[in-house]
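Only one chain is given next, in structure tokens, and it is the form predicted alone.
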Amino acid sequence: MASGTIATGIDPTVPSTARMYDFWLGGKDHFAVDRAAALEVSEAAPAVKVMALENRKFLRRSVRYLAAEAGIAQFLDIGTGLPTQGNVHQAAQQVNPSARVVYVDNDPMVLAHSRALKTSGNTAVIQADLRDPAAILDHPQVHALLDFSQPLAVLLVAVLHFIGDHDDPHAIVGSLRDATAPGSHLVVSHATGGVPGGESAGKVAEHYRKNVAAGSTLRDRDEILRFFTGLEVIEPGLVQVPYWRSDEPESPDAAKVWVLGGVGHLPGKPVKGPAA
């Protein structure tokens, strides 16, 4: 990362999940400690960079689906990470220029670099923690942009595995779901050990537990499906992320991706397009 003043609250001596992810995606907003941690993880599980890239593609495809086929025009992206290419507002506003997006992350560096998003007035970035959903739902900038009386999409992409069972992640997701209107959607991707190659996921999770403050908790398919309680899971269901409505040639490593992803719809308003 280029030298300069470090924003308040940023500790360049402790690895950050957002900055490690930025490294794997080819970004530049990370410190030496993040590169070292990311390379150590990559050594234990060489496919981890593929996971990051495929997860990012899933994010873009799900947002395009929501904007183009489900008619969603407002998005709450929690655990957004650092600015990179193909952000939510870019994918959504290519379909609907008036789409509104609020990004949420607990890493102060995300807020410090929010200018790099090159957003319009339809986009905001706030610092908050998923473990405190009330703080997110009550935030004035969230309510300035998002109308909770109308359908919206809550995006929890590659973030829930950083929430341990002691924080009751299913209750957290339930509170977010209950705050949304019928016709809203939930997008989840989550690391799992329950697929071919999942032993690598265990190595990564162990590294996070030992070396990264956020830690990491793997969950099996049934536990991940529980996040969609009360929702109708859109076809093709909860699948390895490269297989969720892919629009490009299949990666040779697709079957080894130990991240499951899916999109759920809160009943009460018909889903537009072929997924209805």
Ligand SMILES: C[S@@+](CC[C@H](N)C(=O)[O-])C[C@H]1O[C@@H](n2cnc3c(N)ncnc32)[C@H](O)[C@@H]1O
Given for the second form:
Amino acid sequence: MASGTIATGIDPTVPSTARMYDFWLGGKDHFAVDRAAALEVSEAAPAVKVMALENRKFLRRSVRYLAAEAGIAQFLDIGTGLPTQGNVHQAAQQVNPSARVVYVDNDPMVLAHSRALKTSGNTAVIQADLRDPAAILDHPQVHALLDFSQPLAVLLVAVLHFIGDHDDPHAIVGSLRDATAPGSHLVVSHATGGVPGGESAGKVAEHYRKNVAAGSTLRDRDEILRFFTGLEVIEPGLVQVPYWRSDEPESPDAAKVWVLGGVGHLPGKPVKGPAA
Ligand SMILES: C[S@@+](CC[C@H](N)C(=O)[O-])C[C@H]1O[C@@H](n2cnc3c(N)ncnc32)[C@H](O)[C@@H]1O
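Next, give the form predicted in complex with the ligand, keeping in mind that what was shown is the form predicted alone.
Next comes the full complex, and the chain you just saw is listed first.
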């Protein structure tokens, strides 16, 4: 990133998960410390760049599916990451120009770069922490844009592995689910050690634990499936992200991707007709 004024709260001396992910995705919003940390991780686990790219493709496919096939017009994207190509509002508004999106991240850099995420009054960006779901659910900008009496999608894509067990991520996801109307959807992707090649996930998690403030917790398939409690997981279920409704030729690295992803649906119908 070019030197210049650094917005309040951004520490350019400690690697951040958002900025390291930006580096792997080929973005430019990172500092030397992030590049060094990201390169160290890729040396220990070369597949990590493919993970980032495949995870991002999963995010876009799931949003397109929700907007086009599930009729979802409102999205709460928690753990947004830095703006890159094909952000959630672009994927959703390509299908439904009036789709509304609230982006949430606890990294101040995401807010500082939020202009790239805001293209219309249908999009907002807030700084908040997933570990405090009430602060997200009660946020005035969330309520200004999203109608919780109608179906919406909560996106928790590549973020729950940054929530340690001591913060009870399943309870956090449960409170988000309980705040949504029937017909709502939940999208989760999560790093796991439980797939072939997953031993390199362990090396990455170890590196995050030592060097990155957020740390990282790998979970097995059952623990990840438990995030969908009360929801119906739609086809093809919880799978390695390249295999989730892929619309392109299979990558030779697909089987090595140690990130599982899925989409769940809260059964039932909302009380009143769909929001505009
Ligand atoms: C790997 S990136 C994923 C970005 C995007 N969801 C995607 O999948 O392309 C993880 C993001 O989660 C954010 N994050 C990590 N812990 C968080 C927390 N406790 N609350 C909110 N955001 C968090 C990081 O700042 C980062 O931007």
